[in-house]
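Next up: just one chain, as structure tokens, the form predicted alone.
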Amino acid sequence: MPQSSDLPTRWRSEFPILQTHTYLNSCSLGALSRRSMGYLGEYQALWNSMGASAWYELWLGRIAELRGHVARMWNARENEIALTPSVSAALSSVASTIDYTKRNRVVVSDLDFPTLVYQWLARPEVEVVRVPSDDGIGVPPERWAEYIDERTAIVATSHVFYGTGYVQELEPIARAAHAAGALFLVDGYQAVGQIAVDPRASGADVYVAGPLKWLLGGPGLAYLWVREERIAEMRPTVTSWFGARDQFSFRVDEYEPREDAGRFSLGTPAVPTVYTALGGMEIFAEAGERAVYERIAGLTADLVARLEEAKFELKIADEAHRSGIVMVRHPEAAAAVARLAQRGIVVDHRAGYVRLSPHFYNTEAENELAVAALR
């Protein structure tokens, strides 16, 4: 089994960008593979060798493997994973199922991403509902429960919060969900890829996230799992032509969805983004993934401990609830930001705070060296 301490002297010449800079922002965009690199120029020569035939002899193959690799990483099933272009769009093919006049309330947090509150802030019909946060960091789950009525369509939340890094325990809000007759959707992006992921397990109908940030995969494609057996009663209304039953018989007559979960799919997929994320998925694997998520915890805490010995004030949750999204106050955190980038320092800012994210790929020399360039 590989070991945590060994992923940086076994990868770091891997990815290109860590030759040059001390890259602590995979939260918002995984670095770039020499592998994903390679299978982008493969794609391009295949586009230049074979034109559209590469679709029916090779790429569509490539989309189906993927899926495959989404199945292995969450405990899915295939049958159970659809390509959609982001997370935007997986939510509207996903919004389209509900029957808003029967249930016309869907409960969010304070802390969820814009995108996952915009869908349904945008659709007058609905009532919004938000969870507080006592702290700012966290919503305690036995929480959720007070906010879930007969009233409620979706309950629709994130695994890991963006502005804070507080992995939410699922299964609690799923059992509320449930009992309110409710649907239970996740937002997964922050997850997948640096905690373990099953969203089975964790009592969600429906699992969204990508390979943009922490699978290293890059934009242009979202992973959205939906439960096998909510999928017939789920009939999409906003839909392409490959969330369509057999979609190569090209039928203008009639619209029958996919048996599968991929009537959520939304157009052609990006096929660059299939390749590159393809090669993010075979790095997680080689590398292992109990042993990427042990050492991203690891560095996550080494990198706590020198910012609290800095004195540094955090917006962090407790060790129990922690993931890799370590945020820091700044007076001045989009300049600091900008400062740290001129000294090769990447990393990011969130309402007044310097966001940093350790990936398996980085080292606790970066992480003294970031702490020191911030002080």
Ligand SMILES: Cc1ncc(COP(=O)(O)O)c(C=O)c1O
Second form
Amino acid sequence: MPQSSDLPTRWRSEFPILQTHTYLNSCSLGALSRRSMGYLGEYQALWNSMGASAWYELWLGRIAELRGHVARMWNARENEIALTPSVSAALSSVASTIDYTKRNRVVVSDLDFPTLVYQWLARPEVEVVRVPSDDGIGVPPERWAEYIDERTAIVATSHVFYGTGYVQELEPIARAAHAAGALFLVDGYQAVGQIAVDPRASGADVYVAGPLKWLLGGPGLAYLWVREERIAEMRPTVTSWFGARDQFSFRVDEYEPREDAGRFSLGTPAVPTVYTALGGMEIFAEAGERAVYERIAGLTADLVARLEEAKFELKIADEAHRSGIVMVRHPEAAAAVARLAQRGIVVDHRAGYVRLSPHFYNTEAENELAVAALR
Ligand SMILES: Cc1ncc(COP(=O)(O)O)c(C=O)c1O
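Beyond the form predicted alone, can we have the form predicted together with the named molecule?
The complete assembly is shown below, putting the previous chain first.
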């Protein structure tokens, strides 16, 4: 059983950026591993040596392998997982399954990532209802029930809020959505790779995330889980040949969606990202998912303690809802981020706050460096 505190010693040399930078921005973009770089080289070599036959002989297999990793990590079935080009693309395909003439409301929160909300703001036939956050940090689960009713087609929100790190309790929201006959969709992009995720147990009907951030896999793909029992009733009108039941029939006189979640696929997947994402997934499995989550929680507690000691004002959840995203109030957040970058410390900012996000490869010494620099 790997010890979470041993993780940096074992894994830091795997990530070149950690040799040159204090990297505390994994919630924007996880660090690139030597493993992923090696796989990317392999992908290029195959492209050169095999051309299009790499597709049929190898790349389709690697795509299936990645779906298998996602399914295992989420305690899900492979037929419930689709790969899409981005979370936004996955959301638009899901949004296209709903008949808004029957129910025209979509309930989101004030703290969700904009791309989630835009899917429905962009549709004039939809009334978007936003659940407010009283403290600007989270939304108590009971608030959701006040805004969900029989006019609600879908409740769509984040597992972890990108701007505060608040972890939502999904089960009560799922219950409120289902009691009103609505679907429940969760954007888990800021959750996967830093906390345990089990979409089925959470009560969600749809769960979306991707490899870019905590899963160390780079940009170009997203993962969409759809509860098996829901797939047949959800027929996307934003679709592609990859979503068709018989993709290689090349028929143009009819369209039937695949029976599994593959019906939500949107065109040729980004194979380079499949390769880099596999590198990240393997590292997760080898480091031990539980140990990684524990390490992130430990480093977050350490960072918060150091920041509080230095008298910074933080925007973070109570311990029960906290994750590895730490927001530090700063009068000139953008300038502070730029100054830290000059010292090789990579952090980010959102709306007047500096945002730090330690991953399992970081150390307490790096936390201290960042806090000292901020001070
Ligand atoms: C919670 C959340 N959802 C969605 C996105 C964006 O996803 P995509 O660019 O794949 O559409 C982000 C990116 O920062 C995010 O933090």
